[in-house]
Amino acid sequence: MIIGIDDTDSKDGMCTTYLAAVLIEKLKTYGTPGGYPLLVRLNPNIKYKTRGNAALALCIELNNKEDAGKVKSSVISTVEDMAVFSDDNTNPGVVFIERTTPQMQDDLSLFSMRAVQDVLKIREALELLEKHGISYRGYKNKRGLIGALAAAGFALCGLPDFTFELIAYREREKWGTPRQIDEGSVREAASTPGTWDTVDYENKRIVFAPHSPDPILFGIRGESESAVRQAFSKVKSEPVERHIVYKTNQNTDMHLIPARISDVRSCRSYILEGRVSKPPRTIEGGHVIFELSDGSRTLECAAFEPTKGFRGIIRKLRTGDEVTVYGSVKDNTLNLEKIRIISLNTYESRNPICCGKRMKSMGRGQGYRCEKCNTKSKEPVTEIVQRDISPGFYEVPPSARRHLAKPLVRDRMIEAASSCARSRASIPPACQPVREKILF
């Protein structure tokens, strides 16, 4: 059985990767895990979400198919417990897959992957619902069912990339109190070796725990489960009541979808190729914009204030740069959550010299003059300048980064170990080390 559950928070408090945490406890009497709990990030530009906009599936292998009824119940009682019903904004969904068919499996696939990329409403969930005769139970709105079918279709069907959190959840008394962490053990921790995002080293801020009154009191994330297994063992923290290692579509870009400026619309996420048109402006706020050009169409693009140090990246661009941008379009403007740069325009117009300085213009179309001798000239002068940024990849800091974002350090470990792997198939297996099994 595939149980996907979603909306049962708030922003004032719980969380669903917690109800999860406690389910999948509560279930061990009826069976087994079937591999890890699935934390499924959903498009993060949905005006309904709570905080993360995370939906949960477990799969289960049932000790006997009579218990199938008892589990329903367990997990309904359990939602009805602990969801934020009180919450205009929370509406759960709890569905469950006992049975599939390849047209199933198809038509979730592709549901699961517009629900991260694309907005969905709630009556597509239950056409689905009821086209596969799939037990669900809807509370309020309903609009939860749409996280947690989608969850659920990943769990059947894959994730195409994934990684790894591990969540470590405090003690119910300590709900709502300031959360009490060593820093120096979190920056031990930090230097795991396939872990990132534990610490803003930028800008001198611990990163892995959250500032609002729910259950979490930190997740670390990475490559593996042994990574993150063993940067939590390194944190001193108060006491975690318990964790859960889950496996998720987080730092994977799985909301961005390559496009034309001209395909653009509001709340999805793109990966855009164009010129720089008009240079980087600073508005009230802090907020860097410039305009992007693909030929056709224009979008202005934005590094908001609270990506602190890569705003200065996007001040030095100039009109003319050849670049690549990812991030989230709303009101027009994509939201940066990283650029490529992959040409620079080291050209540029300039008044001509004469008598050891710049001549002045004369007015637009006049040409310009030389205040010393007089001599004049009609056109300005093509010079080459030097610029202070390099083409390459340029990225948010951690602080600002959005939980599908891909981060820079993610891509190099994913080459060093394609690398490494290349590298162990040209030894004779005979002097290949023998790595280490990892029960799950």
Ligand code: ATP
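Note that the rigid core is defined as the largest set of C-alphas that superpose within 1.5 Å between two forms. Nothing here was measured: the structure is a model prediction, and the numbers come from that model. Residue numbers count along the first chain shown, from 1. What changes on going to the form predicted in complex with adenosine-5'-triphosphate (ATP):
- Once you line up the core between the two forms, the Cα of T382 stays within less than 2 Å of where it was.
- Relative to the superposed rigid core, the position of the CA of C373 differs between the two forms by 2 Å or more.
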Given for the second form:
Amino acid sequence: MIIGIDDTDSKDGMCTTYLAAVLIEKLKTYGTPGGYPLLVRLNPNIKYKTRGNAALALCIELNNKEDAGKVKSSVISTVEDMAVFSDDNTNPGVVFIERTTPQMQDDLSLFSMRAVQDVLKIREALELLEKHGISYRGYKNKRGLIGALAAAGFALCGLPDFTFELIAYREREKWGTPRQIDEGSVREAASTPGTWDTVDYENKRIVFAPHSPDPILFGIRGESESAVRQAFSKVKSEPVERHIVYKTNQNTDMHLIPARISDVRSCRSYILEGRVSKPPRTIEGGHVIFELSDGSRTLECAAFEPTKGFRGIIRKLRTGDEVTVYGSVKDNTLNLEKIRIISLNTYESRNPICCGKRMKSMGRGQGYRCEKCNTKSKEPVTEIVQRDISPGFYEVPPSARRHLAKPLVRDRMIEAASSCARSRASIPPACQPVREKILF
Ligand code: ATP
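Can you switch from the form predicted alone and show the form predicted in complex with adenosine-5'-triphosphate (ATP) instead?
Expanding to the full complex; the earlier chain stays at the top.
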């Protein structure tokens, strides 16, 4: 049985991952977990989200098929006990997938992907649930069914790319109090190979622990279960009530859709190629904005204040630079998560020089005149400008990273692992190690 759950928490406390962690324990009576619990991040631009738009799915191999009813009752009573129903914006949803068909798999794999990349209606979730006879429980306006069905869909159809997060939870009496975590041990944990975003080195901040009053003590993200467990073993902190390793679509860029600017719609996330058509400017609040054009249309791209040093890179762009931008679009502005500078415009059109000084423009299209000797020139001159930035990828710091955004360090790990696999493939099979182990 696959159980999908969403929308149980509020800004003032609780967290759907904690509810899932409690359920994992309770459901052990009825069977064994079928794989990792899934922590799925959905469209980061959904206005109803509490924080990170997370939804959860658990898979259980029942000891006894007759226990299905008991499992459903246990899940429903746990949700009814723990969800913050008093919050207007909390609309819990739970779904139970007990059997599947190829048509259901096709429909759910599309629905789940759309939940990450698009904006869905509650009606769409209800129609699919009815069409495939999936049992469910939706509370209040039932919006949580969207996330619950999407998470269950990923559990059924698989995640195209995934990472892991070990979440450690606090003892109940500590909820809402400052977290006690030894900083030195966190720095040591952060250096564990195959993990990322524990510490923001550039901004000298520990970023793996939230500041909200929820049950989470901290979360460690990484490429494998062993990597996150190894890092976890190094952290010294207040007592951990329980911890769970989730399989997740975090840090996979799953939300990004390659597109042309003319196809962009608000509340979706994109990969867009183009040229800087208006240079960067800093606006009130310290946000840096430039205009991108791809011939089909133009779009403003923003490095917002929380992206800190990343803004310094964006400020160095010039009109004509060729770039690929990655991020979500809202209010006709793309919120930059990362950028690839493909080529730099190193040419600049300037007034010609005469008598050791720049000639004066005589007005638009009128040419130039030397103020000293009156020499005239029709055309400007093209000069080479030095740039103090290089082509390549640049990203926001960990403290400003969105859950779904793939950090560059992860790309480097994947590249290192595949080149390691390529070089192993070139060794005759008899020489290959018996147990494969990829070291990041
Ligand atoms: P937390 O991450 O702290 O658990 P949250 O940020 O996940 O909280 P929710 O409380 O789950 O936020 O609220 C998000 C709501 O938006 C849910 O009801 C979910 O079903 C719905 N939702 C998620 N993705 C989409 C989507 N693509 N289109 C429409 N609704 C969505």
